[in-house]
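Here's a solo chain for you in structure tokens, the form predicted alone.
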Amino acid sequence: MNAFFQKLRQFFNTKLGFFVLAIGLFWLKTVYAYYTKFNLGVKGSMQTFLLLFNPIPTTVLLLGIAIYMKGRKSYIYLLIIDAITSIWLFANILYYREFSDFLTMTLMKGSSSVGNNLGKSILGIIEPTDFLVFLDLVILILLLAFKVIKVDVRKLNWKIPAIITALSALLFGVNLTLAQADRSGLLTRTFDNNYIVKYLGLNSYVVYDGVKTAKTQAVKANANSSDLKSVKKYIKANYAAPNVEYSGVAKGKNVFIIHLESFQQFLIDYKWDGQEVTPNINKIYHENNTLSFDNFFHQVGQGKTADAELMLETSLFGLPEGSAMVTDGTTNTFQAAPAILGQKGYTSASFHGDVPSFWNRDNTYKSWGYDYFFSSEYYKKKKDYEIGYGMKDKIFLKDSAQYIEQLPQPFYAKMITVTNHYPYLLDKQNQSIEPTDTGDNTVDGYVQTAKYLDQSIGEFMNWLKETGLDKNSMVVFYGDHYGISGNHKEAVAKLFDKKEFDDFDNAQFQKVPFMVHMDGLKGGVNHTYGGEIDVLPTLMNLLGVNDKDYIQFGSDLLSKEHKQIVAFRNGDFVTPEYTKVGSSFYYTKTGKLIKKPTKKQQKILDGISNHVTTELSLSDKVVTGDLLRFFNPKGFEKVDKKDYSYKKSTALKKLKKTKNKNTLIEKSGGSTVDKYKTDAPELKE
């Protein structure tokens, strides 16, 4: 036995032996991360084998680069390459924990647009065991530092590095062949990055993503008007005639879009600590003059809030990687709600208590035709006014009243709340409910920030009533995306007192509120299945705007022809009958797994899957190719970004000029700000 360890140590004292040791340690930590840090949905012996096998080819290739170096340089380069790949693995672990996805080139390119206030989020995400991905590097350095393993300065035969590189290529070829055999079209029909990592590994995913990003950029450069033919054909074939009963019922009304940050449907009527978490929103949800949808899903990808905004304003899906607002918001042509309504006599404004550059809003909003963008630059700034991603909601909404009352009516105003944002922090003086007791720090503070958001909505709605705005306004509420990701299943199971929370449950957990509230509206809880892509066509019908000539991938939720197929960004879907999660299908009503579909069922499932894939692909084609630059809807004038400025001094001068033009101030005979009542402790004298 001693002789074996002696020979093993002698082998590790060679350059080739140290290389093999480094590969072995790197493989161990990668597999550890796969199984403990990611949720890759491995099923069957082949997928298990590929998961264990896929780190080897790229690790041999990357660390093998160091073998080409002479003497000590070989060891230094190996450690540097190990460190870089370890940092990449660590970064993906943190990102995946909250977003259930992997980092992309597009996302990193746009990181400057979303970097504000991320520090607290990252600190809240990190777990001590995450640092184990650097353990192999520490071991190698210590072995060399204490001369347990000695540096071999001898020159290797040039054939050895070449053989190692060739071996890595051969191993990758085997990996790819087996992966394609288990999942056909892996590299051409995949919307979910989990599949690439599961089959080919995290390092191969980087190359895949890089190639995909380059192709996407080339698409825009080579796009022309003929690329719109397939899009137009699809839109025409899937057009759903709007519900005549509701057509124009809100014509000429002001429109408030209330963006409920990270607000999930389960919060409606949810009780904790003996009290309703969201009593004000619950009340609105159940009122007779509110159209509420209880099977409405968010459909965001990596862009999260930005994707939700894009769907809301344009009825185009977000991109599979990154945020379209960041990558394409400045340069693309859009036919968005602010511009469509602006050409119908509406004034448009977006309100957000954070920096204007967040998600590239300051540029994208010009492309969408927003007249005003009231960002953090327009509000009073005090340290205790802000938390997490911008101004606290109560202060933000109250301070927005001064600008709302100056907007010429009718107006289209979007209010973006932020307090109910991960990591769900709230100072004690604003807490009015105890945290939940799941033991998960990410989950337990969620009810506290949700309740605070609800209170701020109650105050805002009271102000609308006090000023009379409630009588001539349509108020739309929607949740932009999940608040609790699928990586917290144990905690969510505790929230609902369930034994387990599986993939089907998580798919249904993606429901968010969608409510349309208006005086005199025929309301009620509607059970139609739909998602954020359907908001714009629904609102356009209510406002009496004919959108048949526009390219929109959603349809009126109230239409009898609405298909009720909710496409998720990764290619999964939910319908009233079936739910798809990864490669599994379930009965939506019961959650029961469909193990062996009948021929008839398989045909239906294949049809829905093809519909979802086509819809996502064509929407991506429109965005990545900037195809709307070749499309001119009847009666719509192309937006000229030069016509818009969000500079505070310019906007205030513009508002001053509209002082006597059908504004709330003019109608009320003076400012109504004093009618806005809030219990925000920060504003008490």
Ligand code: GP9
Given for the second form:
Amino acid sequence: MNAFFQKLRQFFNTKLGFFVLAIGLFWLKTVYAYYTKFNLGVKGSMQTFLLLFNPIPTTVLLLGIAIYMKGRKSYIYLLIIDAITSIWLFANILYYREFSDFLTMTLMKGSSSVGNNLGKSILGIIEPTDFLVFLDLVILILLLAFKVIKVDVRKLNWKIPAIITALSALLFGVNLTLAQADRSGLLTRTFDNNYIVKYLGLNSYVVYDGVKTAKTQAVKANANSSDLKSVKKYIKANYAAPNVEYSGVAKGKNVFIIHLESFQQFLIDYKWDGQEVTPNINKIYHENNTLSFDNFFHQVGQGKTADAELMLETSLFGLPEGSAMVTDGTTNTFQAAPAILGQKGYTSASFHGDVPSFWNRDNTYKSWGYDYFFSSEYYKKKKDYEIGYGMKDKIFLKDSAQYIEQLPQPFYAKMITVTNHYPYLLDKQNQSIEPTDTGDNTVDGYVQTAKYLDQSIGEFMNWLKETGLDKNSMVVFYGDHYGISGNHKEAVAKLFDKKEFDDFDNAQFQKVPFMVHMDGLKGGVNHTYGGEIDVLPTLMNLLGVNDKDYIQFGSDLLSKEHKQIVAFRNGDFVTPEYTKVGSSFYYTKTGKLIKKPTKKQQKILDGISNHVTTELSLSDKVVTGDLLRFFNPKGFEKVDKKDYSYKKSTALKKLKKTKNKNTLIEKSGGSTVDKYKTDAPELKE
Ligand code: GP9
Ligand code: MN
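Swap state to the form predicted together with (2R)-2,3-dihydroxypropyl phosphate from the form predicted alone:
Time for the whole complex; same chain goes first.
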């Protein structure tokens, strides 16, 4: 044994040995931090492996730089690099404690005015164990200072540092390949900073974030106010005057936006296992005081939920790649629904049972002017309360009641459900319908989670009735995007007992619900073609807000002038007459392929294609160039992100102060939470 330690010490006394020791210690403390300081949501053996593996490639690379140096310098450089990366880790630990997210270039530059006051509160949030991330450095310094390990000044073969660098690249390649295999689109779709750290580590994250920021910043730096000219011209030329019959019918009412996760239109009235899959939503759909649309499409790209949110709140399209909420949400200027309504006396709040960092909501919501963001941190946590991406809908909606009742009225509240999310898993005790029998595992559970979502909506609507909130609220429902992607055509054909399910069918399959439900509303099923981009102008008209001066790419769905051209993010489209998929055109009514368009048809098709690409590219220009910073609509005050904080303690304090401010709790003479009835098995005593 002694001989072994002797050997080991001899090894550490060499330059290479010291380098290996430093990497080992660095690895240990990083893993310690991963497990105790962050909440990365590691699931399964592959993610665990990658979490343990990911500190190695970049540490080898960075500390390896020191090996290129000669003699003592090599040791000094190694310690300096170690110190810098440790400070980066330390800073992130502190930031994460406050914000459940990682630092970004944008935030650090400080110019973004995302008020985070971290400096002020730093002493208050530091924990003694945070300093353990410097322990490796201290150990190395002590070992050298007390000459337990000697500095090796011998010259090293020049090939060795080069080999180390090459090795780090190889290891990184392995890391990236495995990560992409586990989570496709990891780098392009930009889900969540937590994902990058979980899969690639904190050092790769800084590079990733830096490149991303540099790219988006360069475009913004080159943009100027004259770029708005073409946008304004287009918006003016395509303006559709809203339907006056509906103007202001919901003025002053509370607004609930109920985000039905992955909910497709086909589920409405769909039957399986001898029952309606979504009886509660069906009932709302058919009610006289519900304005329902049956030709309404989602228009999302890679950003999926984030794209849907962006379109609904701002009437701007998501980007062709990635998620605009992530790449541009922190820095851009917006004139979004929460801010517009906020300036008309509304309180705004978004509710979602997932971590705040997902899709960069924690930052983007500030740019949109959300007063509150009730993320998973605001809810009681128990292991069986969660499934997939977050809280189970029944528990989430029920536990939201305690916050809804404290909001000063009128309010604009967005409830983002999540249980009906790919891969549609639901625990046995919550299943109340058989899975479908297509044999496709990712399709068959869909009706089960959709049914669960429907039941949770039923419970929520009952509570609205019990509390009387239904009388002074407009409840808007929408499906954010497809639940079953185009990769499951065979299974979908089986769902409809059809032989075939082709590209045209798949385009029509992108319909999602859009319903506006309100006491006294002149409802019915409306067949107008439209999509998510049109929601904001439609709602603004119902709420009596004149948005003529705003830059919005959609138009009021109830307007007689509404152009019924639904643009998909990839340039495909649907109109009442024509549908484009790739390079093929179809008749929308019959689904027949137009093999050879007539000259006249060709002209029309070219015209629509042109309209769609113009619309998308102008919207992209607004987002990537941050053009709304040059734009001041009349009567709108620019949002100052510093005014917003979603820190739980701050928000709860603010809510307390809202007493006597026309809240439900005050109107009801006490809490209404016990009026919320749920059959969620997890909540049974
Ligand atoms: C996560 C949820 C899912 O918070 O919104 O997003 P999606 O995967 O549907 O885009
Ligand atoms: Mn979604």
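Computed from a prediction, not measured in an experiment: that's the story for all the values here. Superpose the two forms; the largest set of C-alphas matching within 1.5 Å is the rigid core. Residue numbers count along the first chain shown, from 1.
Engineer: Which rotation angle in degrees describes the motion of the smaller rigid part relative to the larger between these two forms?
Structural biologist: So the smaller part swings through 69 degrees relative to the larger one.
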